[in-house]
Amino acid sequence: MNSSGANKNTQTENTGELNFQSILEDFYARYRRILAGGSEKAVALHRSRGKLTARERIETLLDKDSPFLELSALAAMGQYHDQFPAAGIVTGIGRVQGRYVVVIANDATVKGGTYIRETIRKHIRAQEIAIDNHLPAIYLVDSGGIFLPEQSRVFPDRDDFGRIFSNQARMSAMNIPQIAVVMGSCTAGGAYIPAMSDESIIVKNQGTIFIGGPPLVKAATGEEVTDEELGGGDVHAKISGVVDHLANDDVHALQICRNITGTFPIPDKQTIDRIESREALYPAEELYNYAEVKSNLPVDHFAIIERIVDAGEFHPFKAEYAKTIITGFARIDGYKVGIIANNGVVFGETARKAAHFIQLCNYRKIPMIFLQNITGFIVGKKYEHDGIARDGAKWIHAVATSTVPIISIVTGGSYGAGNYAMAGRAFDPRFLFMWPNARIGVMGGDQAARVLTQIKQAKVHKAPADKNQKTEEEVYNEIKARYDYESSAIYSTSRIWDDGIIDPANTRRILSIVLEISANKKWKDHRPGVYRM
């Protein structure tokens, strides 16, 4: 990674504070660790069976030189003693036969490809992206099903394991093509993935499909049977008919999958305003200079916009009014977009300006880019009397009822109700990415620590004296450290609160890809609800 140029966030080595470059290097170090998949022993065993790894399968499936937009790569990072790199599943978007598809690939080198909570969330999120953008889904199946020690957290609820199959049925009803390639184990509930796909492929002497494996069959019926006899490739291709194609090995199976993809119907795309692309005005690496590490510092979104749009050209809307929000039109790789970026705390006029601009974008069918660095809404008697809650509701309402694609990028902090207004996860943006320095929480670590310290100290003053009692500074530092960690980009992406951490230098390229993807189906007409005036 070339980070040429001076970085204004650089700190002296003895301050004890992270600078942006160290945060970026930490992100890449974590990413490199998950690329290997499971342990060396697990990978070696996997290869000894003639199998490609999950990432090799994806590379073989996709068109040569196709970009692969990986989603939530650091899922489960810092959890489960780091025994589930990438949550045991690789998901993303790439091209097959010239068209974008969603790929969901189990990594059998990670606990046999079994599912923990984050695996399920990642799988379901990939399906949601397929639904939102009408993209075909390709499942590369090699999984032992639910990770049994976690069964109470992954089985019964609305968005637990069963949601995968519910989504498959709904996707089929929406005419979204789905292909399953069974390249290893496919057991218990997982057996429904190939059974509910449009077409299924299995690798002989390697892939197996069964509702209950040989140990369960023996326990339930006393029957002794091998994996292959119970649900191998020959069984399902020649006897049961559960699969449609029998492949010799991984490469053959993926070639069959590519051939099938070539038969998919051409999607009814949204007509979009795109002209010939022009290069950005400045090198992408200059964005590193605007990635603030401290959450209480403003982000220069004018400079960021200038570095991600075509030729640095930005046409502001209401430039002289409500200057704590930046709104305007630009082009990114030729695509016309509306941009909304924070430039300070939110006042009533800020919210009204943003809501007005969002309505314009919806009626003009222009996708929106939200650049988040927001501390929240202004507080105080004057502002409550002026109706800040009502004005904020207009903005939130406008975001929630938008029908054009919204792409959110958290460049700094995303706090409180500001997260909602700037199209946080609860408001279903098509994609939401975070820069490595980004933070998300109810409030910043410093604010939260001061509030909670005051509460704790008030309780201490009422209680009997304790010689082991912590000082106010110790209490503050402990709370702040916890809040800073729990609001970090790594903590967020580990729990699938976003679609992944991205290098700021890749922002423009990623926006270009997702803007193209977002036009894969027609957008609904805008029908806002009641605005409290």
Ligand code: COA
Second form
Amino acid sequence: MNSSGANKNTQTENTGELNFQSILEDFYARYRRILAGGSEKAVALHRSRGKLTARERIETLLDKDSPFLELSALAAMGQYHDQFPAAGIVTGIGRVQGRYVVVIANDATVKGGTYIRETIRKHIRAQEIAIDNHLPAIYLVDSGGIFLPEQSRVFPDRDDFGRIFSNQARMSAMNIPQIAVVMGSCTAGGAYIPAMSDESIIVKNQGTIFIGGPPLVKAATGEEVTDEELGGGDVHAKISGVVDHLANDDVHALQICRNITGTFPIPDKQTIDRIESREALYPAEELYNYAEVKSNLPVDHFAIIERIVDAGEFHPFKAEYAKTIITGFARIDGYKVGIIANNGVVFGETARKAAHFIQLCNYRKIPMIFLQNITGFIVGKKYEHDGIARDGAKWIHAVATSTVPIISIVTGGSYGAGNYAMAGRAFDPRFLFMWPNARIGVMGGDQAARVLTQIKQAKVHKAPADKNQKTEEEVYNEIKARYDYESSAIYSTSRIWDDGIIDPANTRRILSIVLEISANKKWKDHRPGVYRM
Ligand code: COA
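Switching conditions: you have the form predicted alone, so give me the form predicted together with ligand COA.
Everything in the complex follows now, all chains and molecules, and the chain you saw is the first one.
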């Protein structure tokens, strides 16, 4: 870490208190754990079959100099007794033949590549990103379909397993190219992935596609048939025509896939304002000094902005007015952006200033970066009388109807209606990333514990005395511990409430990649809703 900033966040080391370095190390330790995929035994078996791992397949597919922006790497962490590293699927964005594509790769070393709820959420989220940014999708298929013990949580609802296939049809109708490379099992509903792609490839003596596998066929009709005879590579390339290309092995299949991407149409891109990039003013690692770990402390967003924009140059809008929101223009890796960053509690004028700025960005077609550290809107009689709800509504309207891309980064806390105003997930930011120290919840642990303690105590006073009644302190501690646990970045990312946790030092680089991606499709014109004046 750079010396400037005097390592504010390492001063508490060895005192048992939270500090950013230990949070960052914990994040990387978890990330290293999921890189291995499934158990050693499962990986050894996978390799003995002549297959590459999911991550090796992605590396082979992408251009040698391509970045790979992995999405929700820590999905399912801390759930299912940690039997589903990365939720058994690797998703992300990288370049093939110079073009950005979304890659969705099953990891067959994790329970046969089967789908739990988080696997589906990751798959669908990657497809949404492909739709929002008009990116081609490449499916590297090696999966036993639904993880059967979880069927009630993954099968029947709108955004369950079936959504994958309905998305494929919709994406095709939007002229988004899709390629499936069948590198292992592709069973039941999963058979529709290659069948609904524009072109599909299968690996000989390795890939299989069938609506019902041999045991099901035997049970249903009594017919005895092997995997290969039922739906192997030769069957689908030579008899059924379900696939278009027969590959000898993984590497050959990925080479065919790369060749196909060379035939994709050139996208109709948004014209964007980009000039030559200038370096950031300070080393990226200095951002660690501003990753606040205590929920009640403000985040110094001026310092953070200075460290992610080109040459530290930021042109504020309404700098002297409503200072609890920072708004202004800058460039990141040469791309012009509008930046909105919290700088304290939200008052009526804060909301009006933010709504005004968001309109400017939309009309000028400038993408926006939201830096979130928000506890919520000001409460109290005076503010209700002044109409804080009406002013907050303007801001939320402006965010919801924005048509330029919004990229949200949670640098601190994201609480209550503040989460909505600052482009939380319900407001469809193109991407939403969390710093490892970030927190998200309806309110902070302390506030929630106080509110609920008060409600519970009010009930206790009315009811007859109970000697087993918990003390006020016990109730408070219990609620606070639960809220603190459930609002951590790890808890959020495990459930795919975000697109992943990022190292603060990578913020600028990741913003540059997603800004480029978000201009892959033309942005619509802005049409705001009715603002209550
Ligand atoms: N549901 C739940 N668990 C499943 C599963 C499924 N659909 N498919 C595989 N698994 C589990 C296995 O029980 C095993 O678990 P374990 O590691 O705890 O022992 C693990 O995944 C690996 O399966 P295994 O059969 O040992 O590996 P494999 O590589 O030889 O074969 C498959 C993988 C996917 C080809 C094979 O398991 C299979 O055909 N599964 C059934 C697929 C199916 O019919 N799906 C229909 C659902 S839509």
